[in-house]
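Take a look at this one chain, the form predicted on its own, written out in structure tokens.
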Amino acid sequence: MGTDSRERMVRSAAYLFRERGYSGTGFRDVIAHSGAPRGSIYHHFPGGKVQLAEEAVRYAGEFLNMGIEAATQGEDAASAVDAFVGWWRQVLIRSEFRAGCPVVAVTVESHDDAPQLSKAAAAVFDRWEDTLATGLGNAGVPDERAARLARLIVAAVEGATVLCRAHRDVRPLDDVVAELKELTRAAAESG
């Protein structure tokens, strides 16, 4: 029962949370999706579903953050927006608007008995904001403004993703992106 099956289960959990949410995803679903042996889930995740979810949130956060980091290396403020949005657009279309953000899926469900899930989600959102703010700063946006714009980008894109799922259309995301790009360009020019 190597780390390969553990990694597959974490990836599968993140994938399933995107479509089914935290409560709608069970260990059986993760086992079936990942192809891992049945007994391995308790071996790798003795803390149960909460431990699996916490790791899936971190995995999903890091996966997207790597894309943001790569795309924000340039000096174009709008590239930071494109980096954050491009992947979401593909996910929405490929899933026929069934999939959203696994971090949001875990966040919006109540977890009074598992506060570590909210903490893990907050850390992911903070990381995305920091990475976006760094990219905006590199493009000439003053630090304080870059931090506020980064938070706006995360909030607006996550909200637009929800609207896209409800409407089964990418237009809400496209509209939000157009406005965010104008804002970031203007912030870089005035910075």
Contents of the next structure:
Number of protein chains: 2
Amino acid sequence: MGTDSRERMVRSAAYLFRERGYSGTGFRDVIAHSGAPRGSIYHHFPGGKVQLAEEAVRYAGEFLNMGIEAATQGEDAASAVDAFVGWWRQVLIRSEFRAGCPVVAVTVESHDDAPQLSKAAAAVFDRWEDTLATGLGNAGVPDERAARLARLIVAAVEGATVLCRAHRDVRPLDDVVAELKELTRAAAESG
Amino acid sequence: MGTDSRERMVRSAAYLFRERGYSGTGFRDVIAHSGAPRGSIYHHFPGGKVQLAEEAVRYAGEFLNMGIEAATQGEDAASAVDAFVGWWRQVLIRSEFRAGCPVVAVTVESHDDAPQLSKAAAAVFDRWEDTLATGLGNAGVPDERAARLARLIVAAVEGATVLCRAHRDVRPLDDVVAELKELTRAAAESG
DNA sequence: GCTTGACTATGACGATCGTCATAGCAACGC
DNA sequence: GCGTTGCTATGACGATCGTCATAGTCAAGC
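To complete the pair, please output the form predicted in complex with another copy of the chain; the form predicted on its own was given just before.
All chains and molecules follow, beginning with the one already shown.
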């Protein structure tokens, strides 16, 4: 199974990607941050940096998805939005607006020679949308509408985190969330 | 005033940032793409790469803002959304989903040693929001609501472009836009 | 004609990049 | 004992990074 150092490398990669992006994060940075041994990079990741990034994207995706799932068990539609947003609020504030979403970071600079990265990112986004849509469905939103709303939520929240980083302020996220909650509440009632 | 080569460098930088991001775009790439002479980089941009990026962000921001302004003269609320979205649709499709927003690209990997980049990006986002909000106001949306809606539109559309790049498909953008147009129409009617 | 200033050609600096080869370590089955 | 396997230490490869110094070109102004 996964060694300690191997898992630490993946976690550190995800962590560093959030702040410096894919190209901006070197292998040496990952080594330094994770404390993992330098000699075993290509033992654990024969595919090199691309493979490490791929696993970091999947790790971050799965990690956040668990959080969404846990918080969408209720029957309140707005709580589905809160679940997704709460994590990003924490990340932004605790990093003093230096960190964002690693999946976004990898997506906006993915090269043609590494289509796996886009694939992995797309899978993560899809998963988040599905989980959110399920939560909205439980709250009474019709399935078809729930899927479109979930997609809007993912897009708007990810976009809002970028705005927050630029402004170094959480207001953009709060403003966006206010509109989204209103929208989901209305959708749940009319459903 | 601005020399030819100088302006070409800024435009090329903005172009390349959209695909490869800030760290992923080297000065040599900008030179090769613009055809500008290598020797005059630090003549035109004493501040180095950071200054070039700063001007590229402002250039892209002003360029798109003109497009939004031109298309928000009408009194239809939905056209304000179309104006902002149309450009991104073109960029995505014509680049085969390799290119996104240069402002986002710079924002998600801005370092602590270059706060000018975040500032410039924030100014661009604000300008887009203001122009959009004005368009929504002309369509009958109350001012306060228009500001919040404009922010949602910018965030959601920017986020949707990221989703589109990951999926290599325009559907995420179309789905998001459908929801946004519905929302703005309702806001204009109730106003 | 001469000077000034804007712009460019060329080449190099040290640093860092991703990658990999080689050797060595510890733990295990036999 | 021995060999195999999983992991690490170390050092280096060529390429590319941002940056800059130096010399040169060229047009405009006096």
